[in-house]
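Just one chain follows, in the form predicted on its own, and it is written as structure tokens.
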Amino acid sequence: MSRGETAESLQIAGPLQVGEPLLPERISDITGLGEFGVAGELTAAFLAAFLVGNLMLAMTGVAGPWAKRKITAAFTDRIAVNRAGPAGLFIIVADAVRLLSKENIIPEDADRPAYDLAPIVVASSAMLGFAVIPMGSGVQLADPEVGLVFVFAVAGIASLGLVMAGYASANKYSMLGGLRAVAQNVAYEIPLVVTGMSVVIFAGSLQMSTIVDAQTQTLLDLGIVSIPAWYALVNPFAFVLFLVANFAEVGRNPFDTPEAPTEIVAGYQTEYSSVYFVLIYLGEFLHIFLGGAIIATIFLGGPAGPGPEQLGIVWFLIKIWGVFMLTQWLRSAVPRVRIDQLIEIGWKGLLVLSFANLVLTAVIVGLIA
């Protein structure tokens, strides 16, 4: 059965097929910007990036001030924001005005270039990662052959921003937070990448659209219901490993030691206020959504789901929000581990298991081939 016949028989909202026009090309064709040469192509690319970027920023704007509070309140049997507008939704606007209107206080001994650049590095590194994510319904900015490597590389730049923030703040608690962030990210980035490579062995490619496309095959046909070959079902062990490493990478409970308020005030962001704090806070949630996007892409079939192909982006966003819900559940239910426990879990646990999973996957794929 061919790839197209498989997707048709499953009746799923399929991904952007390999070779199809990307979002900038679609915008260029629709608006006629392609007739203006390089300038028109650059304008179309800017418009496409503007649309995707604002979609992610809108999701982050809802998640940070509102959804996080509502979800945490539901888990802990409390009442969250409910005064400002219907269901408290206007708290998003209120928080934005409150934070952006505050005075931006700079520590006297701060290293200004690093202090000023750190929030931008944290936020922009996550935004760059969405450039190669196939979101369905024709929404993908770029599709390089090394897409998975690219998204891991740009996401890792955030570690540099956290170190800059901790060092430049001239605050011992901030410095401790920055050092913890480095130790944590190094300990968990390796298992994260190694586990991701096990997916590459299955798909035979680093290209994001190819990885998604490989998951449109049928894993098990039960007659009425066909179970797709999502890599979370093909290799659930790798899926769990990747989830744990991702939670540590984005610094969510129980792995939020770089900003542990009970120990180091707020870690690397202690000395940040006003728009700088907003950028760091924004970057934190953007990285959560980027982690969810990577998980959805390489383990959950990307934009695949029931219904017509046009619903692909809807299913993709649902999967991202599902990962976000899981992070908030863990935040409410699981206590924080100590920094020594965190490092031990990374180096002695996940690292060994991730390499074992990689070897086992290679053996299985080799035997099948």
The other form holds:
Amino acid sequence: MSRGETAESLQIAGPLQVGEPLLPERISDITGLGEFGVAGELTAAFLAAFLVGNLMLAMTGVAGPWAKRKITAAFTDRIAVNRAGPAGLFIIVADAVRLLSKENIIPEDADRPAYDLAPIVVASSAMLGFAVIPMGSGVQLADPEVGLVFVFAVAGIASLGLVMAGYASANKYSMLGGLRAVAQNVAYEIPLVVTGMSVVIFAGSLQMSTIVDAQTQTLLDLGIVSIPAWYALVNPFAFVLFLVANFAEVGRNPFDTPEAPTEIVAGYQTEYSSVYFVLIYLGEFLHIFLGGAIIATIFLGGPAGPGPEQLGIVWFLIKIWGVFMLTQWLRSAVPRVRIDQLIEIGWKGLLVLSFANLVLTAVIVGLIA
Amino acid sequence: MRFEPPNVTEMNEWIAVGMLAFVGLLIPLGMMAVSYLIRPSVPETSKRATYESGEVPTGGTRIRFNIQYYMVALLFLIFDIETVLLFPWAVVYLDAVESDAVSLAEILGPMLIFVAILLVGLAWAWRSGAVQWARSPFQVEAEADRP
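Please move on to the form predicted in complex with the partner chain, as the form predicted on its own is already shown.
Let's see the whole complex now, leading with the same chain.
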């Protein structure tokens, strides 16, 4: 490429680039895969998806065997894993090997195809949600206009997997757990989506990048620091509602009744062992992180934070780990609600409050604007 | 000067979404393959018995289950469709308010009526005890005692 051409392409690249290039496009640029037509596109998209998928896998790897134990231990004044590696971090490898090398015991009455498919459904549906999340530093796989609806829809698939697991195990605890899981997801899905809708009123778009961009405006200027218009600060009521509905949707304390260990052993995962257990566990952690990612994106400014823009992904990870810490805090500090209380909180409390929030937000926005 | 597309290749973004779905399947399948290679298999019938806290399993699992909660499933369907219908309204709301072409009552009114109708439905379900996990026996008796 001659010097003249480079200058020309640089000139043109400026005004034509509407949004930031997405991760697959960047990868095809860096590697030169863009020149190979459809095959190159597919390879670049695969590489980008592989990167994002494994980033999430690594995060669940740190969260599940290590961080969860350490946090719970800190709350109950213990030390937890500290033998292998610095701060016991190598327990992740040990646990992965230990769990994968367990014998896979399949109950004799299990419905085979459904029993085997359920862990895959739970794990991969949670993974798919990350496709539209803007993680900062240019790490975003896709940015469709229906982003927010897509992520809600994909996150909802997991309850199908939970019912499959609960029914196919042919175990009474699993059956109860599966039914509880679907009742809970049904009860909290509407408050979650309706509260998310009140954010759409502010942003005027379902596209994730637009929602993040809208939060970069300044809410308050305090001289030295200017507070950004993160929707958690603009509408704290919606933020709290969304947090509560989110914990119920991903089945975390105090709403972990579908797998309440003191009542129904482990709920829908009672009969799962070995790699299937790992996959269901993986799906649950991915769901916590997906919930955290949605919260970070629509309420906490996504990858926004002090410092240069390249630090975006660091801030994003800090935010979703913050949500994860909150789930673990609640796990140690808040008692579990009963299943009938859970249903009543959902249908009689959160649903009504979320509609109140939507109507009030619409009225206030209408009157101010 | 003719505008050439910038150096950055434009791709259909759903390709990447599809690829993440593929990777999302590949990772569980890969873990299952690894596990298949390293795990032992010691077949034994009593091991595969349904877990009932160590007792001998009694009765089947596919029992009849309280059907009362199906009302809530119907309610969920209605509210879910309602959110689908409300999303387009939420997207255009701010633009419509700022455009001054239509009055606020015209933008807000239909949505308020829509939500109000559904909330009446919720109130009915609430009163008739549909949005409960199960009716307690006391409640049923109390209703039966009514003149």
